Amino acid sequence: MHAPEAVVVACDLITPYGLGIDACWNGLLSGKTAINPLDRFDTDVFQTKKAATIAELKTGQSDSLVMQMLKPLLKKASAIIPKDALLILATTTGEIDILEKQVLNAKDNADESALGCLLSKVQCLSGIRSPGIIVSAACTSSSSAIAQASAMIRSKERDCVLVVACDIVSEFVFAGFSSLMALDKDTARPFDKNRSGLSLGEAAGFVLVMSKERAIQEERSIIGEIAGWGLTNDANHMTGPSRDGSGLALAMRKALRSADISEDTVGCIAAHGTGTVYNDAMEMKAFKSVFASGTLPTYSIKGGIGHTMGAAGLVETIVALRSLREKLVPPTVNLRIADDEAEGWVSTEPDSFDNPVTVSINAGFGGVNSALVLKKLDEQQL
């Protein structure tokens, strides 16, 4: 008897391009960046004055910035979220703006910035009965959470899991990346010859993952399959990736083995693509190690919406599922001259592809790496 397949039956997001998947997809296809001058806090002492923020979010409100993103998303979706689903919350800093208010202005209760408090709020918004769990694994948080959800479905531990991801551009986080000299002074240029750092961004979203059997029983539309996953750790450096890409390559090989497919069936790579010199170089080494037979269409969305940290993997999964549906690789926004290592892999223009499989990858502080194999199902498989 075969193991249950994990499929995505619903998803939505909010990014600096606006509310909804169409806004994000069309923003990427336009080639225009959403990274702009930042007015949320004083940036004079930092490495850059730019980030990708959501214009509708306002500080000083009764709701935190994260809740301002999640409320419209989950209220709209609550009717289609099963109450018996397991909730997984993925984030790096959650409602960090509550803590900032307490530290900087002696306002609010710092204890309310704990991730457990946010988990309770998300549970209430979603209407799910059980309290759920938190996955916080740096910039692989939400891709790791999707892997966890899919593994629980394959093992029959659960048949429905809601993964919710979020992170904001806060002064605390901005100062941290600035002190690491990790920010581009202008805008991130993933895989560009002249790239010099990342741009921070913010986003929130959810994916509802279900066993294929339950999805068919409930007559749900199936958006795509989480066919495989792989997680590894470089054990190399607190903030830097292993320069040879071996840890990320191992995560991709594990994901392909988990999906029981060969490298030849992959049609596209959704890269982490932060725009830092070392990350992008490491990724290209990993890609060439795993896909040794030739180039594959590859893209990064971080030149468009910035690096959304704990939400990045979930946002990129949703974009990759849209890409599979459209059979279209979005352009790498802000790419001007491809780095020698990336030439022939990335493009400034949209491109078509045929094989209905995308590998979506992320890497994070502490040396964590994640890879998801995403698959579009044809009518015979439904």
Second form
Amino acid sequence: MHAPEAVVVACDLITPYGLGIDACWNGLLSGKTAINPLDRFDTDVFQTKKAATIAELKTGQSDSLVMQMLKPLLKKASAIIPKDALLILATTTGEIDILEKQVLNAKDNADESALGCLLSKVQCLSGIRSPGIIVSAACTSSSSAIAQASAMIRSKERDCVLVVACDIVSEFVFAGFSSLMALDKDTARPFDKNRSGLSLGEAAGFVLVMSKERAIQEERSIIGEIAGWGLTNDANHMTGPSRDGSGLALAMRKALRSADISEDTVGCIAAHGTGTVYNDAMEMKAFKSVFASGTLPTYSIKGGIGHTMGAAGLVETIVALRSLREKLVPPTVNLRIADDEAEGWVSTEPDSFDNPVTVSINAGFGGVNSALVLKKLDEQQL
Amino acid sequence: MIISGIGWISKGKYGCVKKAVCTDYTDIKSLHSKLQNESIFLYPVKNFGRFDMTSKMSCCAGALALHDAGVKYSEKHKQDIGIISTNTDGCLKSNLNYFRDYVQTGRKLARGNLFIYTLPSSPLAEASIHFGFQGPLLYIMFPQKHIPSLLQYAEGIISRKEASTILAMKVDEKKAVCFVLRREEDTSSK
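Please give the corresponding structure for the form predicted in complex with the partner chain, as opposed to the form predicted alone shown earlier.
Below: every chain and molecule of the assembly, starting with the one above.
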């Protein structure tokens, strides 16, 4: 008997382009960045004054910024979320604005910024019966969570998992990234010859992953398949990626093996593409090592919405599923002149692609790497 | 799946279960020195003094568990071993340390070395760098029954063949317990 396939049956998100997948997709296709001057806190002393934030989020409200993102998404979706699903929440800092307030104004209890409190709130919003778990693995948090959800479905431990992801632009993280000299002083330019750092962004979203069998039984529409996954660690450095890209290449090979497909079946790469010199160079080495026979259409969305940290993998999965549906590779926003190593891989224009398989990858602090193989299912497979 | 080694650290004592070791220590510095002198750390831990307390405890507990299990490791010859951890509050104390320091110094310059520990997965990353482990790395928070849930989660990773060996730990600033879990068929040859 063959292992159950893990399919995405529902998803939604909020990004600096606005609420919903259409807003994000159209924003990326427009080629215009959502990275703008930041007015949430004073940025005078930092490397940059820009980030990609969601205009509707307001500080000083009773709800944290994360909850302001999640409430509209999950309230709308709660009717379609099965109560018996496993909840996996993926984040790096969660409601860190609560901790900021406590330290700055001694108003709130910092314990309320603990991740466990956020998990309870998300459980409440989703209507799921059991409390769920949190998965955190730096900037691979949500792609790792999707990988774990899919693995649980394939092994029949679960037949339905809701993965929720969120992270915000806060003074807390902004000051930290600035101290590491990781920020571009203007806007991130992934894979550009003159790239000089990342731009921070914020986002939240969810994907509902189900066994294909249950999805068919419940007559759910199938958006795409999580066909394979690979999680690795460089075991090399806390803040810098392994220069040779071997850890990421290993994650991609594991993912392809898990999906039982060869490299030449892949149609497109959804890159991590932060815009830092070292990350993008490392990724290109990994891509060339795994896909040695030639170039593949590759894009990064971080020039559009910034680096959304723990939410990045989930947002990129949703965008990749849309890209598979449209058979269209979105442009790499802010790209002007491709780096020599990325020449022929990335583009400033949307492009079509044939093979309906995308490898979506992420990497993060501590050397963590993730790769997901995403597939569009054609009518015959449904 | 079997548990092939367990290392633990409590207030003033540390030990290994299989080897039935229980030894006193006074503070984290003395714990580090003892593990180094007893060759439980097979080589020095780079930058140990700069780690946050949870990272120090993670490295020490990991070394004790690997010693108990008889697993050799090397930073040069990396292994496909996974590492997962849990606790009750993520990295709340490190978050407070970092942000209070930033505010107290006038909100002008954050300290990168404190910032890097504001991720719940950072202690695991320090441990994986030291031990040379290239498998999955995940911090997981369970709402209750932390240790049974952790072991069950590790068992899932092993049974799904995402890694053949897992270091699974529950760690905070004051105490730690770390398990080495392996697929049963892998133990006969080791």
